[in-house]
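There is one chain below, alone, in structure tokens, taken in the form predicted on its own.
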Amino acid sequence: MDRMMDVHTATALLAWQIEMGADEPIGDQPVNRYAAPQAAPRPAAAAAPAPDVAPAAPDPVVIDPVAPDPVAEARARAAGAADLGALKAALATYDYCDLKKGARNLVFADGDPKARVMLIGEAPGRDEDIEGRPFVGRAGQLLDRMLAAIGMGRDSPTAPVYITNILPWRPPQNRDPSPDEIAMLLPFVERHIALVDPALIVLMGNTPCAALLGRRGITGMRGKWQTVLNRPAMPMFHPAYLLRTPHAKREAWADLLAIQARLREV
């Protein structure tokens, strides 16, 4: 027989309930909740309506009439150079290449501008940036001793070169020049070449050939007589790329070789 609860008895079960996180009595009956009825949807406010204007027209496309042609404008300053002092001032203020703004120096040239043979690389490097001058670092060392094998130095009395390369600003982490870059540049290697008018040039690696012969591949085109601005020229393998490939020294003193023969015809 079951006993009726007391009041104190009722009133801390539902002290214990309250307690235990109740907060809502349940009835007599079970809910479905499932089966509740869904609240309906709040309707969405209306949209305001659209002023009476004009959509803006968008703002027009300025193009400047004037905006100099980076290659233009090397022409223009190669031109207007009348002596290598000229020229070398001319790119110093060259500002439309962005090579200029990550490099240290302005490489120049090396070696005796009146000499009969000018060598021309590709770009500085670390050790050229920081020192300004052309083939300084171990690829230098190399074409130095490569050079003096033939009776020829940059600082030989009797069988002088120059050297220049066809960036005189170091690209980021030695990559190779842009077409971009080369054709920005090309005017003051052309006006270099004619102020210095040597009797032969010797171009090293495939920049130097994509930038004057206007094609590249390096391996076919080495020890073949080639001709720039109405000089002879000879492709050879960058110093560089004998460092990292040993055997190839050998196609590189025939080369050598076939330079000083023709020296003495030219």
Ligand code: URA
Second form
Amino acid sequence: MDRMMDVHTATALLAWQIEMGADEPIGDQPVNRYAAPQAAPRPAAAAAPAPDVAPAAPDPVVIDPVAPDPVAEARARAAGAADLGALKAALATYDYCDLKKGARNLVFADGDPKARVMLIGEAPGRDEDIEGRPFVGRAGQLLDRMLAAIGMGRDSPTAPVYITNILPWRPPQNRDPSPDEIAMLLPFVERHIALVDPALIVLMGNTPCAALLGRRGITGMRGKWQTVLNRPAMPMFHPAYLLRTPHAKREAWADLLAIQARLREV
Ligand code: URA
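What does the same protein look like in the form predicted together with this ligand, given that the last one was the form predicted on its own?
First the chain shown before, then all remaining chains and molecules of the complex.
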């Protein structure tokens, strides 16, 4: 038998199928019907009609009323920290962030807690995780040189800075922090800012901008003063970006000068 069908017959058959409601004849993926599980045999028809029983309700979603909310827990612990030592201790015993399990050290902060400038980065990398101090790797060394160029430094007796990160634990393979991780660690960062009480904040890269300004897009934001917890905040390129993109150092230099000038006013 000739199995070929002419185009008119095929079109008419398709139109008929569409009219009958079969208007999605092609799935996204081919289906191997031979591999499909066999349909269970139908039970023999009951002699008597089935009683009129309502279909079983789906299992209800079980919400554990006592399961802790990581963000609420973080808020409560951060609010209870009266000083930086207590805040560090509160973070050290906060077990809701899985990053902690893979990290060697809690990376809390470095520099002078009485500094007028607080720099906030993203998260520790490999070197910081090993040493337990923020910005000690290549990006950190560049940051130190940039700060020195405007007479500042974490160990400077006259113009000290204080440095921390949004996340105190290293993300695996230095991946970007997730929104959940940022949300649960933000209460600690906000308390950290309140306790240090800097005159001015520097947000290095997209992660601190996302966490504290609710926005990303450092290329458009850098160099423009923002407000974080009632104090001026300058978004600027992250030093790791400057290592990869040396020509952006020109903009970073302009931002450093703006920070230096603003410090004379605040
Ligand atoms: N990058 C950061 O954002 N923070 C560090 O501490 C090191 C590198």
